[in-house]
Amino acid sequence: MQIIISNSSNEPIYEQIYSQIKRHILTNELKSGQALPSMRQLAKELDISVITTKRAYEELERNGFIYSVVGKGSFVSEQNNEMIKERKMKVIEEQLLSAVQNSKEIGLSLNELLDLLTMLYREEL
């Protein structure tokens, strides 16, 4: 599992690790029952507090996408295929709004934005 934390991010680096670690886990990456590293050695690779770590797991756990084990470490949850979906609903609503809120910026019409979006669509097919 590779994690790239940007110190020039408007997202705070405990946001950076949620992301991808939750990126990781819905698109099946980071398997249900996997372990994930010890926050201590996670801070280390990273070269962050573990106080950053503990807080990204911990909301991790909070959404339900990893679980702990005391004296284990931290593990991926079983993924319900409903829950997964709705996730990604939300990752897919909040990445379009980012781009309608870009194409706002730059005087893109809905229209382009539409033409743009399908073409990706069909370039991905």
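Rigid core here is just the name for the largest C-alpha set that superposes within 1.5 Å across the two forms. None of these values were measured; they are calculated from a predicted model. Numbering follows the first chain given and starts at 1. First, how it differs from the form predicted together with its partner chain.
The Cα position of Ile13 differs by less than 2 Å between these two forms after fitting on the rigid core.
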Contents of the next structure:
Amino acid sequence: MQIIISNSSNEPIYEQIYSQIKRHILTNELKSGQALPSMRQLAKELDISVITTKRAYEELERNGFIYSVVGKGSFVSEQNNEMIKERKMKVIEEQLLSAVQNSKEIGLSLNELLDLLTMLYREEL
Amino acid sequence: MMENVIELKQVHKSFPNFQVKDLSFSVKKGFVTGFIGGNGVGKSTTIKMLMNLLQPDAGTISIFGMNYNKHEKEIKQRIGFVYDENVFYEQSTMLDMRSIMKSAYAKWDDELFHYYVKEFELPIKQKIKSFSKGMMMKASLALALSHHAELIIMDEPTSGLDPIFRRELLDILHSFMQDGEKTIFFSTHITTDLDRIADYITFIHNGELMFSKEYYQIEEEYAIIKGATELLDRDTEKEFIAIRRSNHGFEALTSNKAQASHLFGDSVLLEKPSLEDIMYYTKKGAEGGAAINT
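Next block, the form predicted together with its partner chain, ref. the form predicted alone:
Every chain and every other molecule in the complex is listed next, the one we just looked at coming first.
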């Protein structure tokens, strides 16, 4: 699991950890049931305080991304519909982004792209 | 659920020119607490009281839920004390120190001692007085860690150490904290070290507690505000702990980030304060009014 912390960012460090772990879960890089490193281990590895990783894990738990078992550690939750939806949205966003980039490269206008998208969307249905 | 390893309640200690006043704070088990403040504000006095090297005039100090009057020996067995000065006997080697410590501490662990000596690359037969400052610190730490101390108290452990060794020291402390049973309390004025390890910050100034809170809480509550001098008037100035004015604008510290942000909106720049900023502005604020003119 890769986590990159910026010390110069205005975003608090616990939020950076929270959003990166969340992204790993939503992109299925971390699979349900998979164990996360312990808070203390992660703090040591990232060279930050334990209370920071603790706060990130607490937020992840509160929002249902992970659960913890006393004495065993923290694990990725079974994914609920809301999470699957959010994950799909993330994938769609990425795919659309690359479509936009490709369009720009060949000078396709937004309207032309929208037309193409509309056509494809209806055809599939 | 959170257990306090150290508890100070309304501790007073007077000296001819200085006093520690009504000092109350606690140190949580399983976490690292950084103890900050300028020079001569009572950090060393407080640490000496925690080690029973000085006794408070009033108030109570409890460690592991016990007090020094009744349980000095038990408490001391469970503390590893790391000083910033050379406390070793001039001619002694690490091997000599091992014998001394072994007879003093019931839980002394030779295996652990040899592990740390190896880990810290300390020569055990060389006289300690020939050690560099960094090695001396490692030696002091190795001895403190080898008797299974549950609480490590350090007075300015990183002062006078080079940045590389300071990093190594923080790594050692991170490892020490892994099982969640250990507690560290250390004073420092090198506040950047705290970014990497401190869970709680206890800040004193002129013998009084300014605050004791979770590190991230400080980021959430405090902010440095920068803006044009016209924004300051009798009302807005009240928002700040201290203000530094120049011909080119002002810079100030607030402990109510949300309110300042609401009040000034986009007309100012809001920045995350460093602990140094907080120490600086608090000192200026305490010295007289909120205004600092440059």
